[in-house]
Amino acid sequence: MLELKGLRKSFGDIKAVDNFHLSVDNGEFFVLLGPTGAGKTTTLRMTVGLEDPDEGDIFYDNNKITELPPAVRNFAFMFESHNLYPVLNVYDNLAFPLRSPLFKTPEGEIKKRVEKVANDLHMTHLLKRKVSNLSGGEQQRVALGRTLVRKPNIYVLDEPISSLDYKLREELQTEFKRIHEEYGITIFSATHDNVSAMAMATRIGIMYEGRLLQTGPPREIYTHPVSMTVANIIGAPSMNFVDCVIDNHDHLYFTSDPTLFLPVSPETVRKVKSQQKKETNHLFIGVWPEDVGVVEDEKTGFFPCQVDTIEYHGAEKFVNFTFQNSSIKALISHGSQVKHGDAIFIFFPEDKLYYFDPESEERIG
């Protein structure tokens, strides 16, 4: 198991990492998800040793190697930038490692596992060919075989498909899912990419400011997500959110409109209210896109709108509009034909309201 308890690190007036503690299970798919600068870089490199944390420490089965250097560590690092030798061909630089003096493995051996790992990759027919050669894909796919042919502890991924197109991207995490499974190795990564965090890993930790604020299995944050800004990490699309008050008869309005009622029951925001830890009058509402009624003719307890744009994204199709000046995006039905300007009605379902609090933007409840 790897545990990081209590780590910081600034650079200078910036906290990179701030009172970080995690634990990685052994066998686990670990992803950091989190935006540009969140400080999961910094987290990782601290991991392998090649940042020394200000405050903290980092335990590997129960033992501390804070101070100890990264090849003493044995943690396999893949770095963003591939870090290929390009004067090389792909099976030296697959074998690069293992020929090193910290690990003087066998020619025999180191044979044996370039060429199962470059079948296992699907890339057994460019052992030969310069790494200058391949397409970004194929790189990656080397760096990842150059990471896998070793036995390390845990293997340590930032940012391992990224900067590749979405069909390469789809390819990678199927790749690394299965290679996950089949080889039974612990994996502690960290990306931007949602999508992909949510493909691959067994368990996510959002990272935000250098904070890690939620972890746990994927589905389990998207649909429990403990703050707007957890919220707008997990999602793609993010969660949608309003501006409401809550009247003296135990209503929800919109701020923006006092004589707009949501269809929400005065029983369920006693409920909300009862559970806020400032009392106030004040909150947000929030709504998956998946999750709010749309229409295209007018139907009683739907808000009307207008069609701003229409996104596809693959087999979904989504509509944004702006209601009480606030960007709303829904999933519609593939089928519908509506288009920008035109009217439709939308809903949001009590059972699928999430609410927040406007100064803390934690979940309420």
Given for the second form:
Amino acid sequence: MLELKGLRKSFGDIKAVDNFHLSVDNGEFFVLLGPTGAGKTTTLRMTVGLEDPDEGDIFYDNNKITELPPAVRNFAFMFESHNLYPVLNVYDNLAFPLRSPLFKTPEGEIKKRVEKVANDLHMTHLLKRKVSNLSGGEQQRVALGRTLVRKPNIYVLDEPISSLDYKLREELQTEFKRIHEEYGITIFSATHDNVSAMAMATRIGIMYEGRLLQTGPPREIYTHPVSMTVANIIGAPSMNFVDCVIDNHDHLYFTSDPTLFLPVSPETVRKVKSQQKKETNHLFIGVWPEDVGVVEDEKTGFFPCQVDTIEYHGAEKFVNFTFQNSSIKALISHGSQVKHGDAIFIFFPEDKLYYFDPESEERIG
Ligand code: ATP
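Shown: the form predicted on its own; wanted: the form predicted together with ligand ATP:
Shown next: the complete complex, the earlier chain at its head.
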């Protein structure tokens, strides 16, 4: 088990990593997910020993390894700068770590491992090519292969597939999952790409401004985000938020239009109120784009809106519009013919709503 205990790292005034605690169990595929600058790379670099923490310690199988040099930790790592050897061919690049004085593997065994990894990553045809003649995506696959050829305690991978084109990324996502399950290896990875994190991870850690905000299986974080920041980071597309107020009769209305009430029962509103940490009648409601009800004909209880744009995310089709000063995105059926300027009618189902504190932006309840 890998344990990061209270890690802190600053660069001048920038707190890159702040009071970071995490345990990664053997066999997990743990992905740190966060926007650029969140501190993911710095956390991984401290884990493998390329960066010294200002505070905190790192343990592997209960042994403190904070001060051990990278080679002795036996963690294979891959960072965004691939550090491949451009003059060597792909085979020799893949074989390189196994030929190092530390691992001294017999050539027969090297051949077996290099060929297996090349096959797993669909790059057998590249083995004789010089790395300097490969495309960026091919080089990334070689870098990944060079990491996988070893049998370390943990694979530490920073953005392992993010610079690949969409199709290859999808293919490698599946491949990665298969390799993880088949080999039973431990992977500690980082990315800003929520789609690949959701697809590959057994557990995700949401990182923002140097802090770890929430950890859990992908679906659990999606259905139970602890804050608006987490919901924004995990969602692709993000959650919709609308500013609301609770009136004296425990009804919920939109802040920008006190005549428009949400179809939420006073019982639910009272429950939300009782769970608020600070007494206030103001809150944000959140709803995932796939949970917003959308119809094209007027319907009782539905709010009228006007279509702004239509957008495709892979196989899904979304409509964008403004509602009560908020930009809202909603999933619509493929058959829908709505276009810019058309009227649509929307509904927020009570059982799909999330409630957030307007100050702390934490989820209520
Ligand atoms: P990205 O997804 O863009 O790689 P990240 O989440 O990996 O981002 P880090 O690279 O860990 O984030 O950086 C965290 C913060 O620390 C950023 O503000 C970055 O500019 C800063 N930082 C990282 N390394 C250094 C360094 N060597 N010197 C100065 N500042 C640094």
